[in-house]
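Next comes just one chain, in structure tokens: the form predicted on its own.
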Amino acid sequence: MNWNRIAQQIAASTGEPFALERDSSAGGGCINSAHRLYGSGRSYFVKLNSDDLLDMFIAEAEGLQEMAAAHAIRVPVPVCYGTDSGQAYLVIENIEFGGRDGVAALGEQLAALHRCTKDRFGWHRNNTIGATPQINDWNDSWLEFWRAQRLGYQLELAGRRGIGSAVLRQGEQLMDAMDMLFADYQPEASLLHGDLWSGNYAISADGEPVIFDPAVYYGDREADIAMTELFGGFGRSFYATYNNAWPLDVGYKVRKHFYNLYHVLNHFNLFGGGYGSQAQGMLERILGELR
């Protein structure tokens, strides 16, 4: 990677000379490498992948400009992106994390970003979950769309990656029998961040809640919910002031496992190992909740 070429964007990007001084690699996660840029007085972050994934890079830099618009909760804003050197590179900018005390105010701004609404579900482009690609075709019918586009496109990848026919068959009657999980609930389709879990949201220095790395699409409020729970929780305050701003349903109870499937799913399909049994159990636990 050529850093001073994209130093040199950089500066295009934003009308602001940008000299990089120096660059130091980040680590990032288990899909993309990172580093961070220094210069001019500023920093940036970059993430990069293969040049054949400069689209996941565009589908992430209009989800963190389609939150920032909703004026609800910080996220990075995205800088610039573009391909050099074989490698697909994503600017952003950098927040430097170590606050305390900011997980309170992260419920209560996350309400405020799902209030954010439109009148189908969807988004107006795909994106990606991880690295599997996630299907935002709009749909009027949020049953039509999380059948189609989530649970059912899940199971057709995990069957290709060769999860037990057990798992297969228990998929096929959740579709057939999700509609008894919305017989007293219609969702509205909120802006959502997609991927919530704890390794995407942080306290800036400031204290300030900052939400990344998203998998955009507007849908169920409840599946941002259910998502942070499922890695550890974010903690009571969290919630707390999540229900006092917009109390959920109290099918969440139920509905949250339903939701937490796509991404155990998901995960069976991007690292094999012991998420088919998990996926499973959790269809055995939502089918029992519907007999």
Second form
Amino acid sequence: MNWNRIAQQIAASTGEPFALERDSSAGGGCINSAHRLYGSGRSYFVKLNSDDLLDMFIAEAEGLQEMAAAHAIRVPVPVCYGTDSGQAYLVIENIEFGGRDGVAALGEQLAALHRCTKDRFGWHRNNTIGATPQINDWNDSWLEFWRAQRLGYQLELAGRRGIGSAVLRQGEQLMDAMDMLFADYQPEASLLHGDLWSGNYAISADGEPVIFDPAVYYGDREADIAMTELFGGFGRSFYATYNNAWPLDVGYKVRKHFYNLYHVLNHFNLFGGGYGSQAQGMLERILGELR
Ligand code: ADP
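Okay, that's the form predicted on its own, but what's the structure of the form predicted in complex with ligand ADP?
Time for the whole complex; same chain goes first.
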């Protein structure tokens, strides 16, 4: 990667001179490797991947932009993207993390993000969840959207990756029966982060919550809240302030497993291993609730 050329792109995009003084590796996240660039009293966070994945970065930049425009929660401002030296890059604002006690504010701010609604479900473009394609074709029906573009899509991939036939059969049963989960509940099409596990939020050094690495679309806000619970939970004060700002429906307690099945199937499709049996356990639990 030619960092001086990236620095020129940053200068062109921001309209301010950017004289690169230092670059450092920031290690890697789940999917990409990362660098930080310093100069002219500013710093930027750069994600890198192979150049055929540029579209993934464009979708990420547009997702950050969509959330930034909601003025609800701080997100890193996207700066520019492109390809250089055979790699795709995405440059975003570098934020210094390390603050504490921000989850109560995050709960309230997430409710504000979810208050940004549309009259149909989906988004103007596809993106990725991890490295898996996430299809966002607009749909007036949340149930149709989820059946085809979330649960059905991941089940089909899992079938190709060799998940057991019992899981596929139970998945089909759930696709047939899932309307029952929504008998008394009509979700709104809220602006969602889409991949809100605990690795995708942080508290800035000055105490502001920040969310990043999104898989944005408009859908049921319960899907975002469910994912916060999948790998450990965000802390009691987060749920208290969220519920205070916009109470969750009682049926969330059952539907959260239904929503998290999407992510567990996606983990099976990305990483294999024990996620297949975790998906099976979840399916049994959800189908048990519907009997
Ligand atoms: P990946 O897309 O590879 O999963 P992430 O976006 O999750 O990568 O970023 C990996 C890590 O880098 C995060 O856990 C966070 O600590 C740090 N990070 C991400 N975005 C920024 C940013 N804008 N400024 C500073 N650090 C960041």
